[in-house]
Each structure stands twice: as C-alpha cells, then as structure tokens.
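Next up: a single chain in structure tokens, the form predicted alone.
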Amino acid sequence: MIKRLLLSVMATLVVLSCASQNNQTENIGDKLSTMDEVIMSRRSIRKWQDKTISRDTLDIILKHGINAPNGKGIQAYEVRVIDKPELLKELSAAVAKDKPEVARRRGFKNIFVDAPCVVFIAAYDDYDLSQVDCGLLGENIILSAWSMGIASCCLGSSARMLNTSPSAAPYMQKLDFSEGYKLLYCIALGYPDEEPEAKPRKEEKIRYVE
C-alpha cells in the first residue's frame, strides 16, 4: 500500500515537473518572439508626430538603458536629456550661426532630424572601452523605446556639430558633462510619423570559424 502511494506521488511530481518545464519553455518562447518583433521591426525615423513623450515613460526607457552590460561595472558614460522642443530649437540656431547650411533643409526645426526629444550620450575618455559601453547603453534605449511605440534615430553628425560649434558652447555647458567626458552621439526620440522599409543587411558579414 505504501509502495503504491509512493509511486503515485512520484508520478505526480514527474507530471508537475514536466508541466512546469513546458510552461517555462512556452514563456521563454513568447519572450523571444516579442524580442524578435521589436528588433526586426525597428527603423530609423526622421518624421515625427506632434506628441510629447511623458517623463514617466522616459524614466523607464533610460532605466533600461543604464542596465545594459558595461565594462568593470563603472558605467563609463553620462546621459543628458532635452525634451523641450524650444530648447532644441535654440541650440540648433546656435549651431546654424557657425554652419548656416544645416538650417537650409525644408521644414527645418532642429539639427536632430527635427525630433521633439534628444538623449545626449558622453563617453569617458580615460577608459578605452567606454564607447562600447555607450553603444550598449544606446541600443537598450532604442529597443526599449520601440517596445513602447517610440521611434529613434542615432545621430553622430549632430554630436560632431555640437563639439565643434563655438556658438553652441553655452548649451554644451548647460549639458554639464563631468570632466573627462565628451559627447559621443545623440539619440533622437519621438512618436513616428512614417513607416520606412527596412534597408537590406549583408548576411555575408557573419561567418562561423571552424
């Protein structure tokens, strides 16, 4: 009788264990499917809706950003955010004093592809892999934003203009990066007003080494 009871209990445990593993597998599959959709559907956007991103939403996105992997755990970057279109317009006007050509584009609003919100990412000069940290941080920000329906565009040229524009110096001071940090790139954020097709990727860039 006891033997039968023990066998019954063991059989039940096996069934429950299998069911649990199946549920875990299904949950992982769901997560992977969602991540695949986020990564494969993301596009660089340059046209935006007239809609503000709430700071609560930005806080979540930025928290996801700083939870990216980083060398030695030192987070060799600093992040600044401007979510006021008027301030972005002022900053862009300052750059345009030194580089008038940047404002000649039809419908020009700012040097950040007219985005209503911009994340500024600075790298720490004294750590040779800080740019890797900045890249990982930015990718987390981009994917997190897109998972919430917020589009993005990475901007190296905007950072280059800011770093070399004398008229923009007061705005760079306003960003207040710590000593040893230099603006590396910017991420434009906003709700998309276009749906561009994906550009082809060269899969031959990937190769297994035997």
Ligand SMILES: Cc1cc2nc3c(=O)[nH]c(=O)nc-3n(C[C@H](O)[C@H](O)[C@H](O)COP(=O)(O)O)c2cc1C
Contents of the next structure:
Amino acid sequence: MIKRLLLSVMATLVVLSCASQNNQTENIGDKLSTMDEVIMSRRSIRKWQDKTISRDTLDIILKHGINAPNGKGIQAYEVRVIDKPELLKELSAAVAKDKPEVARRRGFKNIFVDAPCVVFIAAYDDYDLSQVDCGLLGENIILSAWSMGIASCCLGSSARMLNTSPSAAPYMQKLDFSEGYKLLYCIALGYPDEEPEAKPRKEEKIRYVE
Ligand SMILES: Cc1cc2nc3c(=O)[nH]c(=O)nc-3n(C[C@H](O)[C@H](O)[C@H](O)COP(=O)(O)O)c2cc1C
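Mind sharing the form predicted in complex with the ligand? What's above is the form predicted alone.
Starting with the chain above, the whole complex follows.
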C-alpha cells in the first residue's frame, strides 16, 4: 500500500516538474517575442506628439537605465533630465547664438529635434570603459521607453555643440555634472508623431568564427 502511494506521489512529482518546465519555456518564449518586437520596431524619432511624459513613467524608464550592466559595478556615468520644453528651447537658443549655421539647417527646430524631454548622459574620464556603461544605460532607457510607447533619438551632435558653445556654459553648469564627468550624448524622448522605415543593417558585420 505504502509502496503504491510512494509510486503515485513520485509520478505526480514527475508530471508536475515537467509541466512547470514546459510553463517556464513557454513564458521565456513569450518574453522573447515581446523583446523581439520592442527591439525590431524601435526607430529614431524626430517628430513628436504634443504630449508630456509623466514623471512616474520617466522614473521607471530611468530606473531601467541604471539597472544596465556596468563595468566594475561603479556606474561610470551621470544622468540629468530636462522635461521642460521651454528650458530645452533656451538651451538650444544659446547654442544657436554661437553656431548660427546650425539654426539655418532645413527643418531645424532646436538642437534636441524639438523633443519634449531630453536625457543628458555624462561619461567618467577616469574609467576607460565608461562609454560602454553610458551606451548600455542609454539602450536600456531607449528600449524601456519604447516598450511603453515612448520614442527616442540618440543625439551625439547636440552634446558636441553643448560642450563647445560658450553661451551654453551657464546651462551646462546647471546640469551640474561632477568633477571628471563630461557630457557624452543626449537621448531625446517623447511620444512619436511619425513612423519611419527601418534603415537596412549590414548582416555581414556579423561572422561566426569556427
Ligand atoms: C551615438 C549616436 C549618435 C547619434 N546622433 C544623432 C544626431 O546627432 N542626430 C540625429 O538626428 N540622430 C542621431 N543618431 C540616431 C542615428 O542617426 C540612428 O540611430 C541611425 O540612423 C539608425 O536609425 P534607427 O535608430 O531608426 O534604427 C545617433 C545615434 C547614435 C547611436
């Protein structure tokens, strides 16, 4: 009797463990397809709806950002966020004062492609892989935002201009990056008002080595 009971308990455990393994596999599959959709549908956006991103949503996106892997665990970046379009316009006007040719570009609105929110990411001078940390942080921000319908555009040129524009210096002080940190790039964020086609990628960039 006891032997039969034990056998039946063991059989139940085997069935349960198989079922839970199958469930796990199915769940991982679900997550992968969501991730695939988020990654493959993301595009750089330069036209925005007139809609602000709530601070609660920004908090989640930024938390995802700083949970990216980072070298030696030292988080060799600093992050500042401006979600006031008026302040972004002021900052852009300061740059345009020094670089009027920028403002003459066709379709120019401001140096942040007119986004309602911009994340400023600074790299740390004293760590050789800080830019990797900054890139991983940024990609987490970009993908997290897109998973919630918020689009983005990385802006390297804006950072270059901000770092070299004397008129922008007071605003850079306001960003208040610590000693040793320098603005590396910006990420414009907002709700998208365009759906650009994907730009083709060069698959030959990837090669397996046997
Ligand atoms: C480091 C970096 C700097 C970039 N700088 C700019 C920029 O200054 N202005 C801009 O409009 N787009 C900029 N981009 C966006 C790229 O143009 C865009 O990612 C690329 O064309 C691929 O298009 P996709 O993001 O839609 O796939 C930058 C992207 C990266 C990663």
